[in-house]
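In the form predicted alone, a lone chain appears below as structure tokens.
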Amino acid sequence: MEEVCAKFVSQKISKTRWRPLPAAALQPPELFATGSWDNEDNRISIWSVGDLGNVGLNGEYQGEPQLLCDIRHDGDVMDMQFLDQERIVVASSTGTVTVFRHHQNNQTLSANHQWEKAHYHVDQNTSCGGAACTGVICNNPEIVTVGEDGRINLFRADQKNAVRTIDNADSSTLHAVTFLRTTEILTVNSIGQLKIWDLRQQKNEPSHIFSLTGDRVPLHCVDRHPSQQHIVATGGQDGMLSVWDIRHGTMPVSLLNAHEAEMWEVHFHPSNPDHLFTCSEDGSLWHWDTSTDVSEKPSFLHQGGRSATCFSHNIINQSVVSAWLSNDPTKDRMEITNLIPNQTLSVNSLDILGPCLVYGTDAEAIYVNRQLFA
């Protein structure tokens, strides 16, 4: 665990996100953004973990993240996603959605566009009454937001007004949203339901509803498998990890005991989805590894080094499918590692790209691990 750099930032961190890499990039990510919550003055910040630090004898990176620029944000940062290399979409507890632009030539941030009170309880035009915007997902130029008000908005980055609003999409709080494909989204809510929405349909009804049986445990987070769009992972108030196959049935394929308190985020690794990461209020961050033979790491894990293992896509995808969708994935092959041995306060957010992990906590710290699979 020596590869982890900590930076104490004097604000509780609610969201951490790597800036996406250009399509052909081979180098690991160098910039990430953070958002804060529960502070008098919340901020969006851009950090660099590039070549500013020294490189140790074994090529390992030394040096803490450097703040490049920051900007004040009105309300708690509830969610945050990069729209492209320069723009970040931020969801606020005030109900407003803001697109910030990172100007790399002079390292400043500015508010590029704003949809005020995209989420609201009673009337959008009153001075109060904003409802928290709880989740945002981007597929440039499209932006989808969900909120405490049970509303779904579809925006385009270049348009002033919403392209589409589903006003009463849910009678309970919507907590998170993800794209299944370009025209379909999936939402999770506070009564344990997943709903699929086809944005091509004019009717304001979900095309499918899935739910956790028994207790209506609020679901807080969702992620879709990057290459198998029918596999979805969710986490909720009870800390359980649920894996769903949205082609079949209405219940999860597997329920895995995980954290001792709320699970705040779940992320499949974007290029190696047999690895999944979850973080929790209980102060832990878990790495779930279902790769077929744990000793045979796929080649991307040896970035920069020579790797003897070469998988064809076919084998990888088959192993992933059988691993996540087997009735008891832990029985076959799953290694679970808690990446934070001395857990204290809530780990609110994590993001993973290539060999790099970033996460933020209520202990007013951000942590970067640039050699996750070393």
Given for the second form:
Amino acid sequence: MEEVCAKFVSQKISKTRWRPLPAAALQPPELFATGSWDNEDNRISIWSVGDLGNVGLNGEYQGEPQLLCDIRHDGDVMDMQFLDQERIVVASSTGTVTVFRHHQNNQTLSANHQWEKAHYHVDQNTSCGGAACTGVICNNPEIVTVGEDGRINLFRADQKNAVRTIDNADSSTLHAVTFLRTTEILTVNSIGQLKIWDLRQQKNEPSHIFSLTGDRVPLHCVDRHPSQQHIVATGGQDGMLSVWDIRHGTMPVSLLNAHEAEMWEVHFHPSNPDHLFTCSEDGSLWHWDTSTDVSEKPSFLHQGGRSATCFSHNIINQSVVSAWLSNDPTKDRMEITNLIPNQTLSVNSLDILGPCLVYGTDAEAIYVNRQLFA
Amino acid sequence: MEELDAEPPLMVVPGADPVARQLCFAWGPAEVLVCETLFGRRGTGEGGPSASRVFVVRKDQDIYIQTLRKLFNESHGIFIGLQRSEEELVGKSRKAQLVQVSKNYRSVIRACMEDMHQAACKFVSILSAMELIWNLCEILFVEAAAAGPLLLRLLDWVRLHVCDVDNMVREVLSSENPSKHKLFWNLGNTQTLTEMELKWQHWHEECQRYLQDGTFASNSHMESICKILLGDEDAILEKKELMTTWYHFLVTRLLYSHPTVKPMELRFYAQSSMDLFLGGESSPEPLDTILMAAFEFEMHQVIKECSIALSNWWFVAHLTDLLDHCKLLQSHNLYFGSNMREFLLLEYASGLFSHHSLWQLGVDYFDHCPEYGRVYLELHIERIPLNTEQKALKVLRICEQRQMHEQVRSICKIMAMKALRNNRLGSALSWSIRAKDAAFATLISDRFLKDYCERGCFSDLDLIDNLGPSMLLSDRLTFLGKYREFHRLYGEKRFSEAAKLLLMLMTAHIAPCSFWMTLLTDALPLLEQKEVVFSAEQTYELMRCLEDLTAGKSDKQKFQVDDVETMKVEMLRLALARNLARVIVKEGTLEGS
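With the form predicted alone in hand, show me what the form predicted together with the partner chain looks like.
Below: every chain and molecule of the assembly, starting with the one above.
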């Protein structure tokens, strides 16, 4: 696959995120950030994938990511999100949440603001007692974080203290958080529950709790459909992809068997939500395609990787509204492709924007594909 | 034990002063801990009660070189690919495949050298030597180049590593008859070895004639070139300063005197070349010994010398594995049971495990050591520090995929205990479910129940209300779930269902005996309801339970029971009796039944 560019970066990558494009932008994204983990000296790095016409200083492969700047980060990078064009919010395993600013003029990174001990345990024995902050989501200027202490924090980018804290929101670890609406968030935890929290309400209780049927397998990631906000996808510790309709009931609409190990991230394509991407500890990255128009099918499916046409194993029909909630087996058609031909170590993170995909692995490599739908 | 191959190197621990204090030590998985004791050199107590320091002494420092990480990771990918590659390929296609793997390893080394060069790291020269040795091994062992192509490969090899040779060749090519040279270099399929030899002989004789005729007598420079072309050793030696090494000299010699050299003949030329070149002035360096061993086709000697000379196991581990795949190593066992390939891989992987981040690579190496890999992995994986849940999950997944159940249980227990200490009961339960650890689930349930008894209400309702099938993991957990359900039913005013459940908890012995008093006390409001809730049967059951409970206490205990207890029991007896009366009447009358 010539369009995939690999770069070994001497650090295990835990998060990769494209810098968001301004609203009316037509060109593909050019900058992405990565965070590392399991190092004594972890780093946040900003990389550039320039125009395809570029040849690097040493004549290296065109389109190979170039390191623009990096900065030391205390603790593992557990989650990362761009707040705006210049600022990135990073969640640390020490329980600290930091806002970094990327200075474009001299290509440097600096720590702009920090909330220390945003997440902590109360333990008489340890002196530090920090708890890992596992998830962060931004909706400028609001920042919501969740952690291993079961706490939810609401910050504002310019304010020193938390706007609101829900202590003991969950008796288990909160693994991920995302915005449902501007005032509502979704969280997933390690006992298989999806919870909706209404931040306008003062009570410290979720407004709704959804549960997996059967074994309460921990859920690790969550994402909401970009246009149809009642459709939510979650990934579990057993590699199962669950799709939920939060208007109805308390159980997932469909369960799709995919990965053989923990699913770390799930992302709907922001502008093309018939496409979903998941990555896993088993080293694979799956592209789920429910687009109905055959001509739209991405041609990269024919190059490398395993391709499988698969039916979801619950009863599903294809509604006019969305293919994700469909439950008619005769009409159902979902293509699932593994984008990684020789999988070895875990793919920890992925991000997609426009035609560009970036993902990072425990094999200390970053991969960029800028022609996903070519 | 066999005799030592080399003197063990002396390592000085900076900061430790054995003159002042006696030192003690302990072995770790990949390092030694050296500690200052209280004792002075000459007996006890002289050291004094000052602070003791602990030193961590590591042999393998190389894994901490930042620029080498790329090498470790990329070669890990190649290693895995090699293990997974199809064994069904035989003959030429298999050999081509193995040569490609060798080339991949070398390109990874060279990429790493580039990075190091830019970072001005001193390790570059070691990497360069590694690539030199590997390249030679590829030519002689993996590719097993035959006479003819052998010299071409050796020329490429020298050319790649020494730039000066180009000057000589350029000189030669420009001066002599170019067409003859073209014939010489053309070793396509059209020519057999003998054909080429004949052509070369012919050309050689022509050169000789030129020399003897004195064609170049006027120009000494040209004359010496002609002598060189004829393979005159002395002439070549005169140009010694142009050739930096004896193997450069060797290849040059062979080029002009024995271009169709056979692999097995190399050793003689190599030995004489080294002797002539060094001329007794300097002794061979480790690199020279290794290369000589390679020319002599002593594979084991090569590996042994490399192991001694290099500070890191990376090189010998990967090279030996490749040679083993080429089926070149005899499988003679080392005296402790595993073969050489496995021994080196185990050493290398153990080194990886001592690194805070590279341990993940080590797992795959252990997987491909059939005899001891699993045991090594089991021991190492338990010692990885688990500072976040995500890291623990990754380690757990590794253990689960390899059916290492003991390690799974142990890791889950550690994480569950940590969660419990931090009062994260839901997390603790989640870990016990993963390990299917019934005992721990019981522990957690007891915690919940204790909380309830102390506070009068349940904490973490979101957990208890949503236990699902995991409720069945332990009896205590089941009880907890059901007990909470009882409270819920009561809250929803579904009294008869609540009553039935309460009774079932006792009669089916789901509730622990210690909790029966609480349950019976919970029954009190139900007994006092306006509407009769418990049927006669049920009331009799409850009475029996109460009697079982009180009868169980010995006479001595009865005296120690406090007033509250006695009052409770009295109240219960009264309430039960009253309920029984009401229900008998109710069930007795015709409308009531």
